[in-house]
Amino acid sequence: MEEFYIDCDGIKLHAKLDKPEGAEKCPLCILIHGFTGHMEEEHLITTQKAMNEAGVAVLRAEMYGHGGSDGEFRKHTLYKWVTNALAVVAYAKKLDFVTDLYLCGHSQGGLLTMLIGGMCRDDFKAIIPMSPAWMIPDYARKGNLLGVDYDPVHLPEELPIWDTALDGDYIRVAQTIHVEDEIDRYEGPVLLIHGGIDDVVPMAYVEKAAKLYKNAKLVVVPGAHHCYDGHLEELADTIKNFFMERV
């Protein structure tokens, strides 16, 4: 494992690279956490190890305001995450051992995967949105995020959540994003993974994504919640089977 930072316009993004044992040349998957998350969460470590076992290197990166990366959590926005992810993609494309590039993210990272997949559609052999929270822009426009109601026209300066808050810019940015545009741009293979009893991301959004993508497969893990607790083995098998068909 290698640990380092990737520069994004002066913002340091904490990253770790794990390669399959003995591999000189191999595919690489960029792996991104979700809202309030970080790269060491159990479901992400499970995902990383499953990819390594399938012969795929994994570049885990933490986005603005999360984990060991620069920035305050309350000041992060989806625009900042998009800029961060583009910097990570640019870094990955320069690695000389990489044969093919993949992108995977969980929850808000899954939403990011859908956005970056469309923006960089020629770069990825496939993308893997896990429990993708692509309802965020819709909810932002309707005036309810994370269970907090607000006026969607006259936006608050901050959005209180749990024991912290988000700046109102998070809402302003989210309202401008239309994920369907980037879904339409991406024509490669898509593996959508979702927990059967996920109470964070509605199943309807993932089912809609599966229909809108041109080449998508949806795998629902029965009995699994948002982070697949208690069902990590099924998550690992799903990922390994996907890559074993391609690597």
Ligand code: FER
The other form holds:
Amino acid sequence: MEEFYIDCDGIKLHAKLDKPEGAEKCPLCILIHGFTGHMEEEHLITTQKAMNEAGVAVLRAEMYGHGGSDGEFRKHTLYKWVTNALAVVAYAKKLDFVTDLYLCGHSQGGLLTMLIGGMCRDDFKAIIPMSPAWMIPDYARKGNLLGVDYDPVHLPEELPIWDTALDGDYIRVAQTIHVEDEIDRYEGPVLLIHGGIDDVVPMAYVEKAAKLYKNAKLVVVPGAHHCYDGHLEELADTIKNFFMERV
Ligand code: FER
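Could you present the same protein in the form predicted together with the ligand, rather than the form predicted alone shown above?
Below is the entire complex, every chain and molecule, led by the chain shown above.
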């Protein structure tokens, strides 16, 4: 494992690179956590190891305001994450050992995966949105995020959540995002993975994504919640099977 920082216009993004044993040249998958998440979460480590076992190197990167990266949580926005992810993609494209590039993200990182998939349509052999939180822009427009109601026209300066808060700019930015446009733009293979009893991201959104993408496969892990607790083996098998078929 190599640990380092990727520069994004002066913001340091904490990253770790894990390569499969003995590989000289191999594919690489960028892996991104969710809202309030980080790269050491169990479902991310499981994903990383499954990919390594399938012969794929994994570049885990933490986005603005999360994990060991620069920035304050309350000041993060999806635009900042998009800019960060573009810097990580640019970094990955320069790595000599990389044959093909993949992108995978969980929850808000899954939403990001759908956005970056469309924006960098020529760069990825496939994308893997896991439990992708693509309802966030819709919820932001309706006036309820994380169960907190607000006036969607006259936005609050901050949204109190748990023991912290999110800057109003998070909402302002989320309201402008139209994921369907980026779904349209991406024509490559998509593996959507979702927990059968995820109560954070509604199944209806993931089913709609599976229909709208031109080339998508949806794997539902029965009985799994948002972070696949107790079902990590099925998550690993789903990922391994997907790569074994193509790498
Ligand atoms: C929300 C529901 C889910 C939300 C964020 C999420 C900011 C993200 C979840 C995740 O990334 O795990 O209303 O609002």
